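Have a look below at one chain only, the form predicted alone, in structure tokens format.
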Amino acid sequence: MSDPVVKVGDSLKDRARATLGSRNLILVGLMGAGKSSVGRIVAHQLGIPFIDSDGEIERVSRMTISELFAAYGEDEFRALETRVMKRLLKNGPRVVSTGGGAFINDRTRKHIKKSGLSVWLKADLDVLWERVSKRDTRPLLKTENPRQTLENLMNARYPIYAEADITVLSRDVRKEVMADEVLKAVIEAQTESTLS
């Protein structure tokens, strides 16, 4: 693939969308890092679907996140939500917002390498669990002590999610903030490429 022509001038979202292509661009991270919210913009801005991988599999299931975790448990989950994201990826471009575990599954994260652009939503502690202790719909977080849990899968997560293509870092700043930085960071990361 020969480089994006790049004139000066050209706007921020056109210059992101030249430089992804084809490719799908993958919002990773853990609940509550604005992969919905700002996956929902940074798609607007570039002209191309947007696409909730949660919301997918609630749709081809016709069954909540919660149901299916306390149906099936989370291994039979996970094999779901790697058929669905194998789906999705199939075509591009597309901005494709993932669950906090998705990435985290070997299988899921080799088809998101490779089709597309993965960005990390890196957030800290405290921003998470201010967005993620609103509502009551998360199953991983119906613990004794939900801000330790979400703790605990920052650390084991967070290495993995090390991973993507691209880490930007998710604050408390407005969604259109944060979707301006992805879409520079994704004009950034090829710049890089091209001149490693």
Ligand SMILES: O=C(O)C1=C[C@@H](OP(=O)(O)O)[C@@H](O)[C@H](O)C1
Contents of the next structure:
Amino acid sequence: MSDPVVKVGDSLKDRARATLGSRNLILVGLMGAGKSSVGRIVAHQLGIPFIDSDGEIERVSRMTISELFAAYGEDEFRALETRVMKRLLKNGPRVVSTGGGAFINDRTRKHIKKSGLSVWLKADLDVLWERVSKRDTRPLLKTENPRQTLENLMNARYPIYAEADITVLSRDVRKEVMADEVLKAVIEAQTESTLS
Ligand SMILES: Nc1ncnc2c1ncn2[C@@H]1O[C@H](COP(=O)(O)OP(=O)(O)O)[C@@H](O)[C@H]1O
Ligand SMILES: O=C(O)C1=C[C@@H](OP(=O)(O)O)[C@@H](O)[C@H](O)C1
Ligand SMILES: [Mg+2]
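Here we have the form predicted alone; I need the corresponding form predicted together with the named molecule.
The next block holds the full complex; its first chain is the one shown before.
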């Protein structure tokens, strides 16, 4: 691949866009990290299409994520998620926000790694819980102690999310600030890989 043309004085979004080239930018991380809402802003900044994998799954199945889990179970949902992700990742550049379990699935993770730059939005339990407890759209959290369930998922999944190309700390700041941090991290990751 040829080097992106980045000129001194280009804005953050121009530089991030040039760095990305035709690769996808894929946001991964636990429920509540901000993948869907921050991903949308990042795509707008970069001027490339945005797709939320859960939204696409709901569109093609004409069912909500909760309905899919209830009707077919998690294994079937994962199989559908893998198929949808493989298709979504074919035509870069796009910003693709994944559902929290997508990167944990071996096959889906391989597709993600091959098709672009993965960004882990990493948040602590208090931030995640504060956000997800406001809505009941997440079937995996319909348990007796959902906060504990979230913590268990965190312990199980964080070593796998750590395989992402880039990690950005998802904090209690405005979504626009988070989006800027993602753009900066994309540029920094490229600079580091060029220097090493
Ligand atoms: N930086 C942020 N500051 C405040 N609220 C946020 C932030 N990021 C996300 N949220 C809110 O948290 C909830 C979960 O965000 P969402 O983007 O759906 O996360 P994910 O897709 O990772 O599960 C939403 O209600 C969203 O508006
Ligand atoms: O973590 C998970 O396994 C899931 C996360 C959800 O997406 P968000 O991470 O966008 O909430 C959604 O895909 C489904 O409820 C399963
Ligand atoms: Mg989401």
